Structure formats: C-alpha cells, structure tokens
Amino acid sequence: MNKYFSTKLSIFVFTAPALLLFTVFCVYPLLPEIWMSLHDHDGFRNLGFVGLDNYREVLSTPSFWTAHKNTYLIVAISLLLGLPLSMMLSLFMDVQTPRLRRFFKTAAMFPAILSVTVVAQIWLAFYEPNWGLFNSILHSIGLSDWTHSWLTEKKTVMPSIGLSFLWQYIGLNAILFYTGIKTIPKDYYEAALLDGASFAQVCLKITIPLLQNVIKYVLILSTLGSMAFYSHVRVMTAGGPGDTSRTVIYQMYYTAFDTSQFGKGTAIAVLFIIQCLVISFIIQRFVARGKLEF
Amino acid sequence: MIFLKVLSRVFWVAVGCTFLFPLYWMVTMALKSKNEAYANPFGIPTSWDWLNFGEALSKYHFYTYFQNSLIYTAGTIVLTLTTGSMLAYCLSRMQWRFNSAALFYVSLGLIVPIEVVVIPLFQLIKTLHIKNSYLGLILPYSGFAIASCVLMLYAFLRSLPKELEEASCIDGANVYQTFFKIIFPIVMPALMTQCVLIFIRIWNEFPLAFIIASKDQFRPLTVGLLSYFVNVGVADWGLIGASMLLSSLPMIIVYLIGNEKIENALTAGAILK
C-alpha cells in the first residue's frame, strides 16, 4: 500500500505547499537578516557593505544594554516568581473540590485569552497616578508615601510592566502544571499517605520530581516568551520614560522602523537569535535529562 | 490547622477573583459616564449609561477590525491545517527518502520567535507586493504555525492503525481520495486542537500585525484598538472601557462556550513532550 501511494507526484503534492510556506516565511528571512546586518540599509536602499560596523555600533549604544537588562529582568521575574507561583496554584487546585476547581481553572486562564492591548490598557488604569487602583488603595490604607507615578518613574516602570505580564500568564502555566499532575498515577499518593507523609513532603518528593517533563516544557515556553517581551511595553509606555523600559525586541523595532537603520536593527536581531539558541540549548541540555517512566 | 486551611483557601480564592477582575472592570467602566469614570473608577456604576457603546461603535471601526481579525485567523487556520496535515501525512505514511530530514527541518521552526524576523519579513512582503492585502499577514502566520501543526499531527498519525487505508487502497481509491475522505475525518480531534491553538495565537497576535498592517482598513482588532486608544487619549475612560469590552467579547464568548476544549488544546503540548 505504501508503495502504491508513494508516487513522485503524490509526494510532491503533499509536501510542497507546507515546505514552501515554511521555507519562504520562516527560514528564508534569516538569510536577508544576516546579509542586511552586514550592510548599511535604510529600509529602501542598500547603502553599501560595512562589515561588522553595525555590530560594533549597536554594542556601544547604551540603550542596547538597557534593553538587555530589562529583557532579562522580565525573564527573571517570570522564572523566579512566576513559575513557583504557578506551581503553588496548581498544587492548590489539586486538593480542591471539583466545583471550586472548575471555577479556578476558568478564571485562571481568562487573562491569557484576552488580547495584549486590552490587558495592557487595563493595567494602565491600575497604575494611573491620580485615580488608579494601586495609588487609591495605598491612600486609603494610609500609606500615601508609597504611592508612585508607577509608569513614569525610572525605578518602578519595569517591575510594574513585569507584574502585568506575570499576572497574565500565571494562570495558564498553573493549568499546564495541573494537567501534568493529573497524569501522575494515584498509587504513589496512596502509598505516601499510608507512610504518613505530609502535604509538603508529597509535593516535594513525589509531585515535583514526576512533573519534570512538564516543568521543562513550561520553562522553555516561558523563557522564550519572556525573551520576546514587547507588546506590553509598546502599549503601556512605548519604551518610556526615555529608553528606560525598552526591551531587546523593542529596541530592534525602534532602531529599524523609527530611526530607519535597518542594518543596525537586523544586527540586534542576529545577536538576539544567538542568545535564544544558546538559552534553549542550555535548557535542553541541563534540565530534566533523565527520562522518567511511570 | 483548620484555621490555616481556611486562610489559604480564602487567599487563593482572592487570587482567582483577581483573574476575573478585569472583566468586571471592563463591564462597569463601559457603563459609566465620563464624569463618573473619574469620580468612581473601580466601583459599581450608580447609573447605567449605555451611550458609550453607541459612541464607541460610531468612532471606533469595530466592524472593520473585527472582520479583518476574522479573515486573518480563518485564513491562517485553513491554510495551515490543509498544508500542515498533508505534510504530516506524507512524513508518517509515505515512502520518501527525506522523511526524517524534513521532520527535523520543520521542527527548527519552533525555535525562531516571529518577532526576531520582523525586519526581513517586512522587506519580503514589500517585495512580493502583498503588503496591503490580507495575504501579507496570512502567509507569514501560516509559515510560523506550520511547525507545531506538523509535529503534533505527525505524532497523532503515527499512533493510528493502517488498516483503514489498506481497505480503501484495496477498494481502488487513490491517495487523494484516501486522504481527504478517510484520514481527514479521523484526525479531526487533533485538527480541532490545532484550530483552537492557532485561533488564540493569531486572534491576539500583535508584534507583526503592528508593522505589516499599517493601513487602517487592514488592521486587526489588537492593533486597531491601540490606535483608537491613542486617538481617545486618556480623556474618556468610559469609551475606552466600551471599546475594550466590544473587542474582547468575541473571544470571551468563544471561551465560555468551549473553555474545556480550549483548555485541552492548550495543555496538549505539555503532555505530548
């Protein structure tokens, strides 16, 4: 049967459209990206080969480093704060009554299906300095000294944006973890309970180790997702004040489309792709290597 | 101990409510008049004011953006699912020398985030003269969605028995008939999962649409909403609330109808790995 179906023509018909789409729009753009990063390009004309000058200039721009600091701050927030919170949320969901769990799951995923524009605009209202939610609460409990103009002060702007991002995806990650928890056989828990293990022991010794494949998946997803952090910044602060809240992708957009330096923009992109590759390689190589069978 | 348990439950229920707070806030904000929006931004409106919706609908090009979002999403889904499932079928069933090479090649697509190739994509789309057309976004979206679609369907097809195809082969059906009449219906559950995933991703996609769909008549909801916010400024939060609610409503309705399907689709990847 396989022979009968596998004529040259049918193989061509079945593979060509997808491979063509994939190659032209997903793989091919990497070539002009590298080529452009070695040229002086203003978006319309190629103004000549400049070698590594774009890279040199990009690396000596202070904004480039601010952007990297911000991007990795977001990565740190979503990994060090977001993942543990999601994990706690999913462990909590696991011990609830089915009805409460249903409510919880529906609620938790809700922010993740809203569009970025809507979520960012909602948080703009929360951070509004005069009547925003946070400052109103702080005033009403007598902590007026703690109020800030959250999105226009250099110190608070990045953590504030990070919080909105964190809030949007905590629930989704919790549900991913919870799906993993459901696939762990119940016998393990029964055995642990018979031996008199506490809830904390069960979580640390059984659930989390057996969940490592799901943890790895979520880790890759949220690392790459927060590396490419851009849209929230665009809607909430447009990179301001000054360049303090630009992320790497924002800096790339800004360089290419706002200042018409496509060569430098692509140089930032190439450097960024290398970082993405290195980081996903590190995760693949060092996290959860042993295959678990249960 | 009991006290601790109650306390932790109260805490987590409060957390659950914060996830729903934006919905409450959008609805109440949309019903407030301009003055009340400032005086009472987070409470329940004292009088219901439906004027915001009318005004938002007349100034905010909701129908255009909604239609565009629908075209982009539907176009991407149709294109990705047909081409992707065909490729996955070939890789899992047909005898082709480059099967494993092609599979590896396609899986590379999972590493590159769409944001980093925006600049060359922008140039490419200008060169192909599809910048001011729906294809300008549908084609790159599909190109980027194909990787995960093919990998998932490939895993699904490999677990299917071959008897059905053998039967249809004996009955004299050719490969196209077999694929569209027999395989397509069987992989429907996997296709639905992909459908949901692509829908959520493309409906909310922002970075690429922001650059490529620069003409107002081609903007999807996410980008159109931002340009509307910029126009309104911070002057009228009632209007902003109404337009946010209008833009989110399609997604909220879809979510309320199919939240279990959506949940299964979103988590499918986590267990597959």
Given for the second form:
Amino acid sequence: MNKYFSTKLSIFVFTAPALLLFTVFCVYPLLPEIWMSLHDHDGFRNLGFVGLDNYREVLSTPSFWTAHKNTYLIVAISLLLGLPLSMMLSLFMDVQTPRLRRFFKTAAMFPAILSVTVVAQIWLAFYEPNWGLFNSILHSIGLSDWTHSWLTEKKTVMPSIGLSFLWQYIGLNAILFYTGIKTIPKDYYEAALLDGASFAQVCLKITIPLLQNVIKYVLILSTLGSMAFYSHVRVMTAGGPGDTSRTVIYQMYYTAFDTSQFGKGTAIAVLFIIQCLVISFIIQRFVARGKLEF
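For comparison with the form predicted in complex with its partner chain, would you give the structure of this protein in the form predicted on its own?
Nothing else is written out below except the one chain.
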C-alpha cells in the first residue's frame, strides 16, 4: 500500500485538485494584471501598449519609495516588537491557572475578531490631540511637552498607526504560539525540572527550539500580513499628511482608483507580488529547515 501511494502518479493524482484550484484562483488572475501593467489603461479603456514605461514611471516616483519605507517599517515593528511580545504572552499564558488562561485567551483573541474600522476608530479616539487618551495622560503626569498631534505629524504618524496594527494582532500570534507550546511533550519539561533548569532555561533550550515550525508559520503570516497593511491607513489618515503614511497597497489603490492610472496601479501590484514571493522564498529557504520530530 505504501509503495502504491509513494509513486509519482499517485502523488500527482492526489495533488492535482489542489494545484488546479491554486492555478484557477491564484495564478490565472495574475495574467490580466500583468497584461494591464504593460498598457496605458484608465480602468475602462485600453489606451495602448506602453511596454515597461509604467514600471519605469512607478519606480521613479518618490511616493512609491515612501510607501515602501512605511511598509517595511510596519513589517519591522511587527517582527521585532510584535513577535517577541507574542511569544512572551504565550509563555505567560502557559503558566497560568486554567481559569486565568481562559480569560487571557479570550482577551488575546478579542482585538483580532474586531473589524479594522472599529479598531481604527478606537485608536483615533486615543490619538485625538485635544481630549485623546495619550495626550490626556501626558498632561496629567506633567509631560505636556511630549504631547503630539499623533496622526498629523510626519515623525509620529507611522509609528502611531503601526501601534494600532500591533495591538490588533499581537494576541492572535500569542494564541498560535500557545497552541504550539501545548503540542510539546510534557516529558521534556519534567526532565528539565529534575535537572534543576530555570524557567528561562526551559524556554530557551526546549520551548523555543521545538516551536520552530510554528515560529516559521507566524513569521510568514506576520510578514505578508504587514506588507498588505492598508485598512488602518485608509480609515485613520487616508495616507496623509500628504503621502507620508501611504503603504505600498495604499499607493497601488491611490494610483489606480484615485488617479485612474490602472496601468501604473497594476505595475505596483506586480512589483509587490514579486517582493512577497521573494520574501516567502527566503523565509522558506533559511528558517526552520531541519525536520523536527518529538
């Protein structure tokens, strides 16, 4: 039986439905986008073939690079700040009593199930310069000089939006890490306790190494999710002030729908897809490559 299922024909037969669905719903829709990116198109009419001119013009636009800087800032916040915090929250949940653990799991999931619009409106209230939560706290503790108009100043707008994004999804990542922790056999922890290992040593020597596949999954999810960052920007600042808070996806939307330059908009989309594929390949190639068995 194993010999039958391990043949190339059997593998092809079983994977063919998934490959067909992937081709129909993921690969095929890209072809019209690539075609449109090579034409001058206003969304309704094809105004002629322009070759790679759309790509040249997009790459020479300062807003395109500003959008990339903002996008990768969000990715950095998500990976360098969000993932470590999520891991610590998951470790914290693991050592709680069942009742407290249920509370923290519910609290962690709550922001993730909220609509982005609701989350954005909550944080808009926090950032309101006259009566918002942050400036009110700073005024009350005598740090009035630290108050800002958080969403209209160039130096604070992207970190402020990034913080709202981080808050919404940090709990979801913690739940994913916690689910991975529960799959680790208890024997490892019992042996470590008998050897006198501290909590930090158990985390560094057992938990985190055995979570490498989960970490890889969350890394890909967080990276690509952060790169597709759009809705918070749309609701909170509409890309402003000026083009200061535009991300790549917002720049693509703005170019295609606000200026009716669909050829350039799809060129941005194609470049964005290439970046996502390259980053996914790098993570798949270099992160958690070893086969893990326990």
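Remember, predicted model here, so these are calculated numbers, not experimental data. For clarity, a rigid core is taken as the largest C-alpha set superposing within 1.5 Å between two forms. Positions refer to the first chain, counted from 1.
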Please state whether Phe14 has a C-alpha shift of 2 Å or more between the two forms, with the rigid core used for the fit. yes
